[in-house]
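Listed next as C-alpha cells is one chain, alone, in the form predicted alone.
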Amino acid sequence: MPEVIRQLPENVANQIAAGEVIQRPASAVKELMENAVDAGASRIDVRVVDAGRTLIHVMDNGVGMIEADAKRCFGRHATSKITSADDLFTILSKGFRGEALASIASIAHVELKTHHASDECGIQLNMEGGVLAQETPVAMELGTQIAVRHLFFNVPARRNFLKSDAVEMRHVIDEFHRVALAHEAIHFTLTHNDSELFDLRPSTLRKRILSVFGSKYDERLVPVEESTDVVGVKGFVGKPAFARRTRGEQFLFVNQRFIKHGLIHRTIMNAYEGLLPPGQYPLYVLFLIIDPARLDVNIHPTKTEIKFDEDQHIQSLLLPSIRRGLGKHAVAPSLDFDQESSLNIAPLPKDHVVAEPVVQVNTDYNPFQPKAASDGSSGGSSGGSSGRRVAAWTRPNGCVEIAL
C-alpha cells in the first residue's frame, strides 16, 4: 500500500496558518497595530488604501528593531513576549504567538522599515510571499514602518470573499475603536484613500470615547468603577434611553485586551433587566483587571476569546457594580410611587415665620354625656341615634336581624 500522509510544504502551512490569523484586511490592521503598541509606541499612524485590498500602511514611534530581530520577526513562532510555557500565565502584552507578520508575509507584498537606537541607520526588508526579496539600508526615524501590499495576491479564492469596499472599511474601522479605545494615551489617526477619518490625541477614557463616537455620546455616559481583590471593573455603560436595536457599541476588555465572552455580556445585559425592552442593546466600554495568571488567553488565534478560571466571581461583581452606577445616576427605576397631586406642598418663603401651634382643649366636655339632638330633626331618640333608620328583616329560620 503507498504512503498516503505526507509533510506539507512550508509555504502551505504557512497559508493555512495564515488563515486562521488574517481573515480581512481589519484582521492585519488589528495585529499591525497591537505590535505597534507592544513596541512602546506614543504615535501610532494607519494609512489605507482600498479598505487595504491595495495597501495597508502602520507607522510608530516605538523601539524599533535591530537587523537581526528583523529578519527573524517573519519566522513562524517567532516572539519576543514568550520563552516558556510557564510566560503564557503572565501575559500582559498583546501579542505573544509569533503568527501575525508570518501570515501576514506569506499572503502578501511586505515592506518592513526600521530602526533601533543602537544602530547607525534603519534596515528595509521586502518580503513576498513569505520570502525574503530585498535587504537594504535605510534612514529613518527610530520605530518600525510596515506596508501591506495587495494582500491575498497569491490565495485569490479568500480574496473573491472580500465583501465591499464600504464592508471592509466597516471592519477596519471597527478593528481601530477597539485598539484605540484600549490605550487612550497613544495618538493615533486613520486614513482612507488619502482621506483623514479620526486623529485621536491623547486623553482620558471619556473624551476617547467621545473622540471616537462624537460629542453627543456625553450625556449617554455612566461612568461604572469597583473593586476586589481577584478582579476590578471600570468604564462607562449607556444609559437605556439610548438603547439601540444594533449590536457595535459594546466593548469589552480584559487587561486592556479586546475579547468577546457570551457570558459576561449577558450578565451586563442582565443589569439592564427592566430597563430595556426585548432586542435592544446598551452602550458599554467596561475594563476588567485581572491578575493574569487567573485567566488563559491561549485558546484563540485571534485571541479574542478568554477563559477565567472564575467566572461567578466577575459576575457577581459586575451586576451589582452596573446596577450601582445607572442607580447612582437616577437611570435605574427607583421605589418611588405615583404620588398625590395634594401632597405637594410649595416650601415656605425664606423669610416666613412659623408661628407656634396652639392646642385648645375644651374643660368641659364629658365623654360620658350623651349628645343633645340638633333642631328640628324628627324621628330622633335620645342617646345620639337621631336621623338614622332602623331596618329588620327576618331570616327563613326564624331570627331576626336589624341593620342601622
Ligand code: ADP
Contents of the next structure:
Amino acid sequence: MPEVIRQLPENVANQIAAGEVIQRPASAVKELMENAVDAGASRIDVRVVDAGRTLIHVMDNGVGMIEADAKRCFGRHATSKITSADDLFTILSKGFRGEALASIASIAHVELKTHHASDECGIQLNMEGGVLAQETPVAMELGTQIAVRHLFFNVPARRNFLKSDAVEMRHVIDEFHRVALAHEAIHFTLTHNDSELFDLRPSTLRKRILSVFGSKYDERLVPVEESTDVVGVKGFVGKPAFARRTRGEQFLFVNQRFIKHGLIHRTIMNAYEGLLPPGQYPLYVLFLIIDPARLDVNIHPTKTEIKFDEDQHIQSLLLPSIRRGLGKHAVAPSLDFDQESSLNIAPLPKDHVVAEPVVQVNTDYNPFQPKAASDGSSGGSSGGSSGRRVAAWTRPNGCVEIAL
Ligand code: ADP
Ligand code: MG
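Can you swap the form predicted alone for the form predicted together with the ligand?
Once more the chain from above appears, this time first in line as the rest of the complex follows.
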C-alpha cells in the first residue's frame, strides 16, 4: 500500500486558509484598512474598481516596513504584533494572526510599495499567487501602498460565489464604515470607479457618524457614556422613532474592534423594550472598553467574534446606561438605579449654622369659634364629592392653611 499522506505545499495551505479570512473583496478591504490603522496611519485612502473584483488599493501614511520586513510580511503566520500566545490577552492591535497578507497574496496579484523612515527609499514587491515575481526600489513617501488585483484569479469557485457589483460594493462600504467609525481621528477616503464616495476628515465621534450617515442623523442620536471598574461604554444610540426594519445601522465595538455578539445585541434591544414595535431595529454605535485580559479575541479567523470573561458585568452596565440615555432625552422613562432621589439634597455651605426650629403656637386659637374663611367656607368643614373632610383656618398672618 503506497503512502497516502503528504504535506500540502505552503501555497495550497494558504489558499485554503484564505477561504476563512477572505470571502469577498470586502474582507480584503477590511484586512488592509486594519493593517494601515495598526501601522499608526493618520490618513488612509481606499480605492476599488468593479467593487474590488478588479482592484483594491489601500494607501496609508503609517510607519511603513523596512525592506526585510516587507519581504517577510507575506509569509504564513508572519506578524509583528505578537510574539507569544499570551500576548493575545494584552492585545489592542487589530491584527495578530499573521494570515491576511499571506491569504490575499495566495489568491490575487499583489503589488506592495512601502517605505520606512530608516530606509533611504521604498521597496516595491510584486507577488503572483503567493510567489515573489519582482522586487524594485521605489521613490515614495513614508507609508505603505498595497494594490490587490484580480482577486480569486486562481480560485474560480470563489469567484463564482461573488454577487453583483452592487451587493459586493455594499459589503465594501459596510467594512469601510466599521473601520472609519472606530477611528474618528483618522482621515479616510473611499473611491469607487473614480467617484469618491466618502471623504471623512478627522473629527469627533458624533461628527464622524454624521459624515457617514448624513447630517439629518444629528437629531436621532442619544449619547451614552458610563463606566465601572471592569467595563466602560460610550457612544450613541438612536431614538426609537427612527428605528428601521433592518439591522444595518448597528455597530458594536470592543476596544475599537467591530464585533458581532448576540447576547450584547439582545441586551441593547432589551433597553428599548416597550419603545419599539416588533421587527424594528434602533441605530447604535457603541464602544465597550474592557481590559484585554478579560477577552478572548482569537475565537474566529475574521476576528469579528469575541468571548468575554464575564458577560454579566457588561449587561448590567449596558442596559441601565442606555435606558438612562434614552430617559435623559425624554424618549423613555428613565430608570435611575443608582440614585435615591430623597437623598438627593445639596450639602449645606461649610460655615452654615443650622437654627433650631421654633414651634409657633397661637394661644388664642379656639376651634369652637370659627372665623369667616377667605374662601367662604365656614365651620372648618366642607363636604366634597369625595367625602374627604377638609379643615381650613386662618393663621394670624392671614394665610389660609388647609389640612387634609
Ligand atoms: P497581522 O496584521 O495579523 O499581523 P497581516 O498578514 O495582516 O498580519 O500583516 C503581516 C505584517 O505585515 C503585520 O504584522 C505588519 O508588521 C506588516 N504590515 C502589514 N500591512 C502593513 C502596513 N500597511 N503598514 C506597515 N506594516 C504592515
Ligand atoms: Mg493584518
